[in-house]
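As a starting point, one isolated chain is supplied in structure tokens, in the form predicted alone.
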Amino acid sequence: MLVAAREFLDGEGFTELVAPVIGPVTDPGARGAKQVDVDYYGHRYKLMTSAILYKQAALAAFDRIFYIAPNVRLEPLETASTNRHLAEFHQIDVEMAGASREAIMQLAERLVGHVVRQVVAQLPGELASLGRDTSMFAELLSQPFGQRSHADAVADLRGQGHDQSPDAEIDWAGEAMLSRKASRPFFVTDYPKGSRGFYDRESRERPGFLRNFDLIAPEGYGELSSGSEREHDYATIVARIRETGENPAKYGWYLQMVREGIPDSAGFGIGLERFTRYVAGLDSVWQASAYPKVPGVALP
């Protein structure tokens, strides 16, 4: 899958860079996941929960970049039973200068399609030994991915009796419910402001809504990817950080870079282990890692 992803992105003119593992600050994260602090010569540094801030920085030198990025998030203990959370995982992280949300969604769709097509063509024996029915990929490989708004997804879930908040991300149970009803991957767009990080750009045409998306796999596998257009205006980013209750000084190096000017961009991250679980038809995401770190479980 990584060979196929690199093949596709290289063909699209992307440069692979190496993501940092530690830094003075990282993506603030959400949904109760905790960051891991390390003592870096007397300074408190963080293990990366996401490469988003560093992807934006990389655009000062390259217009199109990607990482195979390590991430560490101490997920809440209850996520150990979701079958799709790990405390240590990797993302195929992509960022493109000057891109709109629609352009980066199309790129994500084509990347997923290319990887699945290559696996089905080159590894039929492996898929058969895993019991994976490759006919389940027929719509993915022949039809455009679906798309719906966050508000529409919330209404759907509430109609099914699921108490999904209209002001928050779709919760894990809700994602699984929407996923089980789908026969091909689909995008959920236009999350409400406040439900995601300060780097997701707010819509100029629809204030209060973000120019972002999630990509949801069918068959109950849930979210594969999150992405958005990025906010790159200094004053707006500072205001958004303050709205979350954080001190902008914490993001000093990043804000200095933004003040000096960074390109507008859009990007996404595809969870590699989640993507592998979906393609291979595995019961749980931990089966997609040789050395899985299940939340709350001590493992090698």
The other form holds:
Protein chains: 2
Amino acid sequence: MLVAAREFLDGEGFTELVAPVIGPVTDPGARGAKQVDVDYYGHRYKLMTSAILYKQAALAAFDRIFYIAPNVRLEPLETASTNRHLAEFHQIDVEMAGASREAIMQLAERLVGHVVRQVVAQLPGELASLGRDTSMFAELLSQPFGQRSHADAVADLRGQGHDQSPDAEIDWAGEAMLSRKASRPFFVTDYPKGSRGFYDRESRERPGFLRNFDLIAPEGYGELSSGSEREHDYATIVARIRETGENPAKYGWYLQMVREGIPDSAGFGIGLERFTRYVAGLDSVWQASAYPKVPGVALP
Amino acid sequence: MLVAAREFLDGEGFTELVAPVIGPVTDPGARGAKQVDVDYYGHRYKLMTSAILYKQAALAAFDRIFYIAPNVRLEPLETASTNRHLAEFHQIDVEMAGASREAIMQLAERLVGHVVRQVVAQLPGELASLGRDTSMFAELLSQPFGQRSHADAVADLRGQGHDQSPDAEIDWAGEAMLSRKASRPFFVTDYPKGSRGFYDRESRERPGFLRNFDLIAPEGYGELSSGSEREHDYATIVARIRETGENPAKYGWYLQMVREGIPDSAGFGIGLERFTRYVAGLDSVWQASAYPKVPGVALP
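Now the other one: the form predicted together with another copy of the chain, given that the block above is the form predicted alone.
Below is the whole assembly, all chains and molecules, this chain first.
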């Protein structure tokens, strides 16, 4: 799958960089997961929960970049039973200068399509031995992905008697319900401000809504990817950080860079192990990692 | 360089895996560098200083594997001025079941040769703009790398008045002296037991000497790679761990795996940023990283 992803992204003019593992600050928008501190020569550094801040920095050198980025998030203990959380995982992490949300969603759709097409064509024996029925990919490979707004997804869930908040991300149970009903991947767009990181750009036309998306796999496999247009205006970023209750001073190097000017961009991260789970039809995401870290479970 | 490395290793039948970032135990053989602890759900985990233990584990699934593995080592403050240490770096980390030291040295030589050849052929403009004279690679590309034993290198240094210990790795100043005198890369073999990690196999024919090597770049750029045949006998590994003063109980999952049986193997890790520094002719290794971490220097 990584060979196919690199082949596709290389063909689209993307340059692969290696991502950092630690740094003075990392992505705060990790949905209830705790960041991991490390003592770096007496300074408090963090393990990367995502590479988002560094993707924006990388656009200073290249217009189109990607990482295969390792991330560590101490997910809440209750996620050990969702079958889709690992405390250590990787993202196919893509960022593109000057791109709109629509352009980057289209890129994500084509990337996922290319990888699935290559696996189905090149690894029929492996898929058969895993018991994966490749006819499940027929819709994915023959028509565009679905698309609905967050508000529409919330209304659907509430109509089914599921108490989904209109102000938050879709909860695990709600996501599973939507995913099980679908027969092809679909995007959920326009999350409410406050439900996601400060770097997801707010719509100018519809204040309070973000120019972002999730990509949800069908058959109950749930979220594969999150993405967005990025905020790049210094004053807006500082205000957005303050709105989340964080101190902008934490983001020293990042804000200094933003003040000097960063490009307009959009991007996404695809969870490699979740994507593998979906393609291989695995019961749980831990089966897609050679050294799985199920939240809360430590090895002796 | 990574595109060329992957192309070469793929052609040799190697499968790329993604490496873990944290785990209950990591490589103890990191030459004076401190490991970084993380609190993993109340358990003390470590950031990977190298992927060696996991490379051996991966051979349970594939005979030939590699990672582009991120590593973190809190190097001593005095290494900030060697121009060849970073606290965060990557290795092209290769392991091959059933291989001898000679086979894996030959593989390392061909891998380095392929990458340099591709860079010289495909990026002449970039090398010129960096001021790198590609005639410096003439010997590398036209003849085998050099080879000498650790004992021979020690005698050479002592003959030049440098007080190199015969029982330890070549020190930074000694390594720089040997490297500056060379006009092509060369291997140093047969390090004394005690100078390296417990996983480097001891010679049966010459007890006290290891079946390992370093690969040193010419022109003063210094070490590019370390490698070895691996110890895979359970009792010998336990004894070797004890000899280093460590408690084998720390290595719980690893020793359990070894007891169940792991393949004979050999492998190496090439420091990606050091290799980049050499090829690009950079003054210091931090210039080969987009987010450099010079030992002891923390960002606000």
